[in-house]
Every structure is written in C-alpha cells, then in structure tokens.
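Just one chain follows, in the form predicted on its own, and it is written as structure tokens.
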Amino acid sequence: MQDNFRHKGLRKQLVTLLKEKGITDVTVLAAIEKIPRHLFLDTAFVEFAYNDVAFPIGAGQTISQPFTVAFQTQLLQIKKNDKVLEIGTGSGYQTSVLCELGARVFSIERQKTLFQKTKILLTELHYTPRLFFGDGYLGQPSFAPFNKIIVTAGAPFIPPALTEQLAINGKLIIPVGEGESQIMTEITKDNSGKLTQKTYGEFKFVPLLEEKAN
C-alpha cells in the first residue's frame, strides 16, 4: 500500500491538468489529489496511474479516466452527509472520491470478483461505504430515497427505479446511449416530483449490464 512522494507529485500534475480541462470544484480536485489512484489498478498499469486515461480492471470493466470521475462528481454537487447511490462500484475509485467528499455512499456492483476485491481495498483505505452485490438497474429501494445517484456505466435508457429512488430536489447523473459513446445526462427532481433533463456531451463507458452475475 505504498504512496510515496513521486505518486503525490504525479497527482498534483493530474489536478493541474483537470483544472485546465475545466474542473473548478475545489473539493473534487482536493479529493483527487489525496486519493492514491495507483492502488486501484493492476500492477501492470501502476506506472500510468496518473495519466488521464481509463484502464481495464478485469471482468470486462474499466476504471474511468480521472477527468470523467471529476466531471461526474462535479455535476453531483456533493454536500457533506448527502446520501448517494452509486451504480457500478468497479475498482472503488469513484466510490472513494464520494466518501472523501463526506457523502454516505451506497454502491452496487454486478461483477462478483470486483465486488469482493474492491470491498477489501476500500476497507484497507479506511473508507466505509455500504457495498452491495446486485443489479444496478434496480437501484437499492431498501435505502431510498437518495439525494444523489451516479451511474458509472453506459445505460441504454434511464432506469425507472433510479428516478423513483431519487429524493425531492435530488440529482441523477447517468451516461445514456447504446454504442461506443454515451451522452452525459443530468436528471433533477423538483419539489413537485417533476423530472428535468439536461445533457453535457459525449463520454465513453462500458455498458451497464442487467441482472446479477455469478
């Protein structure tokens, strides 16, 4: 679990790059500067951990590029103690960013091998999200409603269960679309329960899969 001065220096460079790309939320930038992204990658990719690119993490999944993580998190506008549902725990990197911002995180992972591996890593890093093995399309109704919901895989449509589990004045950030790229979409729910949609351009994600895997 080594995190040395070189790693910290590379994170500072990454934060500078994210600022240049338009990330302005100082709390998001501080979280990314603090979290050792190299610990979330296979050893083969450690040397490239602070490049602004996605990497495979096994089970056909990837760790999103830092800009995408920062962009989605910035859109969420996390406040301390926000109840946040994350669809797609993956490596746990995005989960750690949410925890670092003071959110109460509930995260669902469909791939059993990733779920088990990530649970151990997050414990070692002293983050304490509630992790679940299951189908992200269904959300987590037992713990709803959620102030914020983030989906970290490309969805062919907006799952109705997620908008239902969104609290009044809540926000859902989800990449929507089939094919190689998706449209980053923001759904907000007003006082009357009305949903409003806004889009933020194209991003690339692995697909959000239905039904629980073995």
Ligand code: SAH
Given for the second form:
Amino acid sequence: MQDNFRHKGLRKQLVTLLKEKGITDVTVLAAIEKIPRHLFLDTAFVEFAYNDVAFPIGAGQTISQPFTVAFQTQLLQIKKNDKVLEIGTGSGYQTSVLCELGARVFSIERQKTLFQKTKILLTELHYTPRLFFGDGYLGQPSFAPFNKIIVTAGAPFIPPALTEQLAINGKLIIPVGEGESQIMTEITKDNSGKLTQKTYGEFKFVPLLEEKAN
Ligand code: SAH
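Now show the form predicted together with this ligand, given that the preceding structure was the form predicted on its own.
Below is the entire complex, every chain and molecule, led by the chain shown above.
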C-alpha cells in the first residue's frame, strides 16, 4: 500500500480547505493530515481521494465527505482514552480518525461485506478498534457506557439504546432526519442523567437501516 509525496501534498491542501470551512480543532486536522484516505476508497476513485466529497465504498454505501468527518469529530471533543462507540464503520476512515485521537473505539457495521473488508484494512494500517457486525440501533450494551457515541448514517429518530449507553457527561453526535438531508444533532448527558439537545445544521448521509444484512 502506497502513500507517496503526492498523497501527502494533497492531504495538506485538504487540511487547508477544512480550516477555511471552519474546522479549528488541531488534533482533528492533524489526524486528517496523517491518514491515507486514498487507501479507504476503491482504486477507481483514488485520484479524487483528497477532494472534499463523499464516494461510493461498495454495498451501496459511501465514505463520508472529509468536512463531515472533521465536523462530527470536532463536536465529539475526543480526549485520549475516551471510550467511543461508532455506528456505521463503513470504509473505516472515521474509525481511523477516532483511533488517531487516542480513543478506545468500538464500531458497528450492519453490512457483512464492508465489515469484513474494513477489518482487514484497519489491521493492515495497524489500527486496533473493536469491530462488530451488528445493528447499530441496539448499540453495544456489553461494553457500555461510552463517553462518546457517533452515528455516521442518517437516523430517522434517536435510538433509545444509544442515549441509554451514554456515560454521565457523555456526548452523542447523530444526524437526524429521514429525507434527503439530516440535522446534525448533539445530545449531552449531564451528571444527573438529564439529556440536552443542540443542533448544527444540515448534512447529507446514507440512511441508518435496521437489522444486519449478509
Ligand atoms: N463512517 C463511515 C461512513 C459510512 S456510511 C466511513 O467513514 O466510511 C454509513 C455506514 O453505516 C454504511 O457502511 C452502512 O452500511 C452503515 N449502517 C447503516 N445502518 C446501520 C446500522 N443499523 N448499524 C450499523 N451500521 C449501519
């Protein structure tokens, strides 16, 4: 797997663009500058890997746009050793960003083919998240609670299991909406267990679907 000077140069340009678009968290920008995003795409799209757009990753799914990955990650305010649950492993790119930030990552994917393919790639890249083939609507109760939860597909509603599995002072970032676009939503749980909701504008995601698919 190749990561050459050209790829590195393109990543620097991408980081400059993300800064212009309002991403300020230097740890998030450093992770994006480091991770070879082109390795997460089908070879046919490698030329475009560092454009700020989403791409197909097979099984009818997409790798999120870099700005969206940066925006959601910035909202999460990851601290080293945070226990983080990701719903929608997909290509594993967002997973890698979370790993780079020092999080202990648990990630769920409902499509078997993507789950298997991404498991191999992340191992090759020496990232060590715990990957699960399952239904993200249910979260991962046996490993709860999580300091942070990120959903990377558009959810028609906020799955109750996810707010239940959120730790005290935890944060859930989830795009909510059933149509063409979703509203980026942040749910925080205070130390009495009370949930507070805040929204951050429109984004476009593939839908969060129920149950596993082989
Ligand atoms: N984080 C990914 C984004 C992939 S798109 C990346 O960086 O590439 C969203 C992913 O969510 C798809 O792979 C899709 O198969 C998965 N997904 C959809 N519904 C799901 C569910 N209920 N549980 C787990 N994963 C789901």
